[in-house]
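A lone chain, given as structure tokens: the form predicted alone.
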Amino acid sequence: MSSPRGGGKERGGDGERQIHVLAVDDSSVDRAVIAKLLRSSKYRVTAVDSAKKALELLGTETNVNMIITDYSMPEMTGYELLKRVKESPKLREIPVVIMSSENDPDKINRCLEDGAEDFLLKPVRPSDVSRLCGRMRS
């Protein structure tokens, strides 16, 4: 069976249930820092560079537990990935994470009116990645 949260969970090395992460971002140095931060916090991260390469990759990876996206991206931003990801009766229950360097409350709160579960300002901190975990693991 299923986790509500978007798939199974993988064991980790220490038994205990890892949480796979996809983790969208354009900015290769960006999507480093998210994947070291995820990886230290004992998550499973597949990281891509577009929100399309995430479609893609869900279409066919079926145990994502949570998708952490930036917002600005090309071709599609991570509110129109999230957006097709909450319309989808297959993904819906995969929380979504917003990533911005821009604080725009109305940006803000469009993403957490739309289904984002959360949305974190750039830089992303451990203890943002702090906070994600105990949501995560409750």
The other form holds:
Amino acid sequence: MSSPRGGGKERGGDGERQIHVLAVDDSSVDRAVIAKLLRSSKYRVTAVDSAKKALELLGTETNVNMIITDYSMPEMTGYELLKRVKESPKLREIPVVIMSSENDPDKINRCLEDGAEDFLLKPVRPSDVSRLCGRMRS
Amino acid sequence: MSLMALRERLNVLVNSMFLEGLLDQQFRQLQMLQDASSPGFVAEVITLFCEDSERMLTELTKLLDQAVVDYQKVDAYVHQLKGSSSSVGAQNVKLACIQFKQFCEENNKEGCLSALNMVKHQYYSLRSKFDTMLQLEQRIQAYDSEQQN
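Could I see the form predicted in complex with the partner chain next, after the form predicted alone?
All chains and molecules follow, beginning with the one already shown.
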């Protein structure tokens, strides 16, 4: 399958299919903002408020092209979600992007070393979403 | 009041909020995201922010009212409030939260109480203007709906 350009759609055998991003954030404000940013780039978005709900969805939904998750969440952090995804044979190919309001180089490096596709500083901007465009799972 | 006058009043209000430091450029980003497919996006985010903030301010007040303060919990709530105020562009609230976090890290109860009062002051100043903003938006949208019908 070819990489998508300009967001939104990917080529499939049965025609174009909308790219599906799973957004994970315990903050309702941030969920609304990241969902809107992604939908403005024509992605289909499912937004959940915890890593636990994200894993439940990933267990049933096979068509997730990217996960974008907040780092600091109660119970299970975005980093722990990243680890669980990368340790799973079924999920490990899904790119995981971490978001955080803290510019902590150690935290950023650890996430990238452990398989994160990218690390975005909050507040997330449209330009941040644009740069994710070519990195969705096809 | 005419539609043009309403829009002008809204612009003046929003511009004054920028000038006073109540809002920063992140709010402009939210305004730019609002479009025909989601005409209520800014109002939705403002409403979520206000609900969250008031919940957190209530919890913070309770926590700081305890004889022995759990600074970890206080810090967690301040961190959340700082995050959501940053995401919505609520500059003065965000700055007050940064100061609050500092006192938290020092386990300084007096400092935290003072900081909480400042955050509340900044939040309620902003809330009052957000209420006016939303009322004006609603009136503008009512005009637009009438014109479409």
